[in-house]
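The chain below stands alone and is given in C-alpha cells; this is the form predicted alone.
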Amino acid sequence: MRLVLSDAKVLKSIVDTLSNLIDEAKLVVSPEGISLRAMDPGHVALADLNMSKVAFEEYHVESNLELGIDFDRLNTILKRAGSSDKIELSLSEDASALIITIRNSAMRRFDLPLIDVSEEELRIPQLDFLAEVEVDPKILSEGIKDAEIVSDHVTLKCDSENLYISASGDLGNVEVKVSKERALNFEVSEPCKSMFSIEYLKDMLKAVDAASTIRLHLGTDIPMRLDFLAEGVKLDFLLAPRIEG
C-alpha cells in the first residue's frame, strides 16, 4: 500500500473533523479508494467518508485492507504537516502500523500502531428530506458562528425562497437569511425546520477546508444530512435533531 497526497490540507481537515467526533474507527482501503463509516460515542452523529483514488497524486493498493485507526493520535501527527506538504501513507513490513511520511524541506516519518476496532454495522437510514440546499461552505460556517453568540442550539429552516439559520436565547435572537439566488442548488418540496446542537455542527464544519461546497438535506424534526463535497472526496454526516419538549 502506498498513497501520496501532494496537498496535505484536505486530509488534515478531514482527520481533524473526524477526531472531534469519533475516537477510533476502521478505515477501509481498497483499489478504488478509502472509506469509513463511524458514529460518535453519544450516537448523535454518524460520519460517512468516501475518498476516491483520484484525490491522490499516487495510489497503489492491490487488495482490500481494514485499518484500525486511533483518530486522535493520527490527528496529532497530521498537525505536524503544513497545508502544502506532501504526505505519504504506507504500511509497516509486518502490517502492524500505518507509516505517515511528511515531506517538505526534510522528510519526517511517524509510525502509528494499528488497533483492534470493535465491529459495528452502521446503516444509513432512509429519510424523507423536504429540502436540499447547496451553498458555499463559508455561508453555513458564518451562520453557525452568528447563532453561537446567543445559544448552543440552532434552527435551520427552509421555505420556497430562503434558507434560515436562527437561534434564540437569554442574550437575544439571531437570524441569517440565505436566498435561493445565493445558493448553488435550492430544492424545497415543502417548508421544514429542525433544531441542532451547535457544538456538533462546529465540529463538523472543521471539514470546510476540504470542501468546495456543502449540501444540506433537511426535513422537520428528523436528522439532517450534511455533504461536504470536493474533487474525489465526499464526507457526509447525519446529525440527530434536538426535539423541543
The other form holds:
Amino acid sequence: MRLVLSDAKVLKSIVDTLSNLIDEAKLVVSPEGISLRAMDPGHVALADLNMSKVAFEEYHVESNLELGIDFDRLNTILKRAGSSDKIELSLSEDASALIITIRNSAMRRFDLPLIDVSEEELRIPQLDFLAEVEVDPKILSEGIKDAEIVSDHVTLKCDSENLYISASGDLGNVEVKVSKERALNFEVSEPCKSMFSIEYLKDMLKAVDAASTIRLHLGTDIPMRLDFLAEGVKLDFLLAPRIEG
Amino acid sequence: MLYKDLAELYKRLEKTTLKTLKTRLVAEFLREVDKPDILEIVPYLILGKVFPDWDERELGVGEKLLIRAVSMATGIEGSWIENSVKDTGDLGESVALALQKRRQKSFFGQPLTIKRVYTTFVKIAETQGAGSQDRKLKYLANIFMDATPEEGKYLARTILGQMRTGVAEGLLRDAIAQAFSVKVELVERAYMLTTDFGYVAKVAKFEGNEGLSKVEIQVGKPIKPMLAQMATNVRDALVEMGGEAEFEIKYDGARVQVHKDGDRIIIYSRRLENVTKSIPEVVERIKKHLKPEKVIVEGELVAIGEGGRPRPFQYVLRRFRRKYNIKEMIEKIPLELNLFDILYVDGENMIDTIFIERRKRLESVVNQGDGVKLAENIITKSPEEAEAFYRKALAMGHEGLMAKRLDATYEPGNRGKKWLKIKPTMENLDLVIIGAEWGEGRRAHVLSSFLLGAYDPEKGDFVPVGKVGSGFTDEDLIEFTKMLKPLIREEKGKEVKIEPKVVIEIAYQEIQKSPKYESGYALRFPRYVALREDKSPEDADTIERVAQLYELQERMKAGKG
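Return one more block: the form predicted in complex with its partner chain, after the form predicted alone shown previously.
Every chain and every other molecule in the complex is listed next, the one we just looked at coming first.
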C-alpha cells in the first residue's frame, strides 16, 4: 500500500483529536479509502472515521488491510510534521510496521510498529434525532469555551428558531444563542435538549481545524452526533448524554 | 466469573466477625472458581491486594486520581465525592454513593468480570512515563463506568489497599485447605516455600495433597524467612541450644534474600518486597562473588560509615526507598552484604539440611571480597568464649548476637527457639498506629498522641497496648500528621481512629498487666524511637510477643535472667 497526502494538516488534526479519546484502534484500509471505528475507554464517546481515496493525492491499495495503531505513538510522530508537509504512508516489508514519511526540505522516515488490537464489535446505536443543525465549527467551539467558565457540563437545546448552548453552576450562568439565520442548515422537527460533559466535547472539538463545517444531531436525553466534514473526509462522534442531577 | 460475586463475598465477610464463618465463605468462593488463570489471581484479591507483596508492580493510584476517575465515570463532581467522605468516613462508601447518583451515560455497558478488573489493574500498574496519569485515569474510569455501587466500593478499597474484611494469610490458608479438601500443613508448607497463594491454590485444586507435597522452592519466588525468638542472655541461649551453638554477629542492617539465576538477580527485603533496582552495585557484586549458577542465599545488608563502622539500619532503608539518582546514593551510603544462610543451590533444596552443613555449603559457594562477606561467627560450647564474642560484637557497633542450633533445619516463616537473638536491652516493640489524638494549644493542628496496637494474627486485627506521646520532635509530629491524615477512619472530638498501616518502633521501661486495654497489657513510659517503613502491619510485634516479653521481664526481675 502507498498513500500520499499533499499536506499533513487534516491528518494531524484528526489523529490529534482521536488520540485524546482512544488509546488504540484498528485502521481498516480498503481500495476505496480508510476507515476506523473506536470507543474511548470510558465508553462515553464513539468515533467513526471515513477518509475516501479522493482525500489523497495518491492512493494505491490492492487488498483490504487491518492495521492496529497505537494512537499516542502515531500522534507523537505526526506532531513532527508541519501542516504543509507532504505525508506518505506505507507498510514495512514484513507488514509489522506502518512507515510514515514526511517530506519537506528533507525526507524523514518513521517506523510505527503495529500492535494487536483486541476485537470489539461496535455497532452504532439507532437514534431518533429531532434536530439537525449545520454551523461553522468555530461557533460551537467558542460556545463550549464560554460554558466552561461556569461548569463542567453543558446543555444543548434547539427550538424552531435557535440553538442554545447553556451552562449553569455556582459561579453563575452562561447562555449562547445561535439564531437559525447564522446556521448553514437548520432543521428542527421538535424542540429538544440534552446535557453533555464539556471535557469530552472539548476533546472532540479539537478536530475543528480539519473541518470546514460541522453538523450537530440532537434529541432529548439521548446521545448527540457530531459530524465533521471536509473534502473526502467524514469524522463522526457519538457522545453519550449526562442526566440532569 | 463476575466481579459481582467477589463483591458479594467481601460484603458477607464484612458482616461477620466469626473466623470460622469467614473461612467457610472464602472456601466456598474458591471452590466455585473453575478457571486456573482466575484461581491464580483471586486469592490476592480476597486479601484486598492485586499483586503479592514481592511483585514489583504496584498500582500507583492515590485518592486524588481515584476520585477524578470516578468523577469522569459518573459525571459527579470530584469535590462532591471529597465532601461526602467527611460524612461516610470511607472513600469506598463515597464512591458507591457517587455511582448511585451516576449522571454520565455510556454506550455498551458490560458487567464487570474478575478477569477484566484484574487485566485493567495490570495495565494501570504497567503504565509508565509521560502521560501515564492520564492513561491510568482512563483505565480506571472504564471499570467504574460499568461498576455497580457495591462493586465500586470494593474496587476503590482494593485500589487504595484499604480492604477491611479481616482476611489475613492464616485464614486464607485454612480456606484453601477447606475448599479443596487438602491438608492445611501442606498448604502452609507450599506457601512458605513460594509465598504465592495464587500458585498454591491452583496446585491444591488441580493436584491435591500429592501436588502440594511436591511443591519445591522456585528461584525467583521468595521463601518466608525463618525468624528468631529473644533470649535473655548468652548463657541461656547456649543451654537452650543443647550446650553447643553457632553464634554469629547480629548486624544492625536489613535482612535480604538473594535469588540468583545466571545473570538474573532478585533481592527481596525482609517484607519480601523486591528491592533489586535500588541497589545495583550489590547486584553486580553478587554476580561476581556467588559461584553457583542458581542459588538462594540470605544475609544482612549493612550501611557502612566512617572507619568501616556500621550505621543504623535506617540508612539501608533509605537506599531501598530511593528510585532516582541511585548512583549518588551508592557513594553516600555504601553497603556491605553479610551472608549467613543458603536455602537452595543448583537444583538442590537446602532447607531440610541441618544448619552446620548449610553454613559449610555457604562458605564453599561465596568468594568473599568487595563488600560480600560471610557473617562473622564462632561455634562453641564455652559460655566464656560466647560472651567474649558478644562483647566484641557490641564493641564493633553491632546489635548483638544470633545463636543458632547446629542441627536445625531451615523452617520458613517460623519464629521458633532454634534461632535466638541476644541483645543488651529489653527489646523495643514494633507497633502499629491505630488511633491518635489532636494536640492542644500550639499543637492543635497536629496529631500528638498515638494509640499503639499489637498484631493479633488470629483475628487479623490489632489490639491496643498503650499510647505514646513522647520521643517525637515537632517535625516528627508534622510528618506523622501528614502521613496519617489520609488514613483517618473516624473522628470523635479530639480522638481519631486510624487505618492500621504505619509501624513505629517503641522503647519503654516495662510491660505492665493492665485492665485498661483488652489485650491485658500496657506499656509503661513508651517512647517513640523510629518509623519502621520496612515493616508491614502484619510484621508488627504480636500480642503473643508482648505476653512473652512480659514473662521474660518478670523472670529477669526474679533474678533468674
